[in-house]
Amino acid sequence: MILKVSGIDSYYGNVQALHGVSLEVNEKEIVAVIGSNGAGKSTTMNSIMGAVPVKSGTIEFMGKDITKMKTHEISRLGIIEIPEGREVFPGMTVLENLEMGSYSIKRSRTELKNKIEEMYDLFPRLRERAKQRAGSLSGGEQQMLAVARGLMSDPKLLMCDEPSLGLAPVIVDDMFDIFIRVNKELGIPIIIVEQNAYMALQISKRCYVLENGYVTASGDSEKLSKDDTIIKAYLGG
């Protein structure tokens, strides 16, 4: 097992935004968290990533305990987040912004040169725009690069915040195509947070569905998929 939350309950000041949420990813697992917008799923990520306190509850990490560990203390461990609003460095290049992405690692020349010429592989877009400032992409674009520089820190686990935000339909299956290469060819483990409910079970092995701060279902994401419940509030049945 890569990640097991165990009932944590997490606060904004004394408000509590979580109670007792449990999840698991196993390795080289695609796993989703839906629900509907203001249900706890980016509170889910960043007490994840110690950002948001968590008060009682235990998360591990291959093993570690990092419930109470600072966010660079857990992304040094290798958990890595590709926030909501993709947030790249829009003054610097794309490349500048590869770069940046592998800061923490200790790499030659030649061994940068490999792994930025692997995300471009990866996301051919970004090498025909590798001298372009970041803030001057597409949406799309820019959602790719912050996938790109997120994977230049060779992450044991990705999570990925509602990655489809704002981008045309076309662009989401680019975009979940290589949320499933990533998952295969490098078998990194992914938790991906959307609200758009019908591409994360697509892609994903087993679910969650977060509703005001509680886990509500969870299992199989084909078998929740065909769930009249799940149906009707997440796949407009």
The other form holds:
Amino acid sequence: MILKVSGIDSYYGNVQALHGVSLEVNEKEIVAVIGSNGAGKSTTMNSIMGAVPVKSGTIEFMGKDITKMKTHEISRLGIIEIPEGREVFPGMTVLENLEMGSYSIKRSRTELKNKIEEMYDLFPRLRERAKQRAGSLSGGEQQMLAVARGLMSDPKLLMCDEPSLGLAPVIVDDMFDIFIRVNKELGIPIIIVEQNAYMALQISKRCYVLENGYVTASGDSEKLSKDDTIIKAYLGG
Amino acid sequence: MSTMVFQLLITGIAYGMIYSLVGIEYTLIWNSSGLLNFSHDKLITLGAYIFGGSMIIKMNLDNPIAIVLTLAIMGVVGALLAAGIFNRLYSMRSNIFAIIGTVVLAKIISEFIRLFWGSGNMRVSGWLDKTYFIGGFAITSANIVIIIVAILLVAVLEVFFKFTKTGKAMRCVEQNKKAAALMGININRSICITTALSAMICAVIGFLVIPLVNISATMATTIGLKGFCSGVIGGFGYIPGAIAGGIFIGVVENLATIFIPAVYKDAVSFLLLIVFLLIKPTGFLGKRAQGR
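Now that we've seen the form predicted alone, could you pull up the form predicted together with the partner chain?
Following is the full complex, with the preceding chain placed first.
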């Protein structure tokens, strides 16, 4: 097992945002976390990343307790979050953004260059834009950059928070294809947090449904996508 | 007439570069931690006292040794300030706490200076006090050194931020703290380094202003405020803006003495500040700063 979140309670100030949330990610698996706005999806991600304090419960990553660790320490262990809203470094070029993605890894100049080439092969658009400031890219391009920047550090687990938010449907399709490729070709397990439940259920193996800070359903994505309550609540049935 | 204009222009550029350095220093702290540091004129004063008051006058050290030692001490002071105060202040709910914190810090430093060095003025003889006559006009060694050191310092900072890993990490923290942490950058450590760097820049400014004003507890007050003005006029949070704003203020206030009595010189930069805040609050390079 790569990641094991056991019964965590998280708070924003005095407001409890998560109630005993548990989830697991196994090797080479794509796991989806779906739920409506404010259900606690991003809070779950932020709790895993150490950005929101966890009051009780534990988070284990590859057998190591990371519950109380700081964000940069967790990132160095190999969990990379691609945050909601991309969060690229707007004043830096695409190339510089990619270089910063490998900040926590010691690489020689050639190794770094090869890694960047690898990303350009995965996202040819980024090669064309290499010298442009990231702030001047389109939303889809920024999302590609955010994913590529995340992959730069050879993550052991990738977490994508709302990757489809604000993107055109065509680009969303491309994006999800990329995730499938990353998962298949590089063998990296991925957590996808989405309001776009249809897409998330399609590409994931297993799925967790969050409501008001509780996990209300979980299991095989294929089965869940045929479940009546899920269809009613999230698939517009 | 033209000699006088040229003379004022040189002085203006030299003073302007001091303001620019102060503005850069403001910008560094602002960008890295989101703090407006109102204690930094006292850090400039502290640097000048450590260098002039202790190392040169009391201990009679050679200039280069005194410079290196002062820089080292100020670097440590900066890192301690970050670890003890700034890192705690930047994460507080309102900026007001942090700003008041830096104002109080300024008081503490200036009282420390009064206790340690006394309240009298000091003069460092033999430090950048030569005057050269070239053609028809005079140029002081202080002005020459200020211009050279400022240009070098800006160049070094530019290289540091563009090409070193630490420098790039500092830019990341400045642009997006959340993403920087996600990349594995230790934000608190980065702010420590930035503050140490800015305290060292304060020390350099201290060295440079010693020949212009006596060493005293209030020596850097106007310079500190004008540095803030240069940031606003050039475009706050943008280093090229601080440089442009500083030189602009320096040149304008010195050229203004052709038309107005020299005692009103200091008012010019504050007048410019008000005009810019009313007409172009983003400063003249502000658009580019926002597009970053």
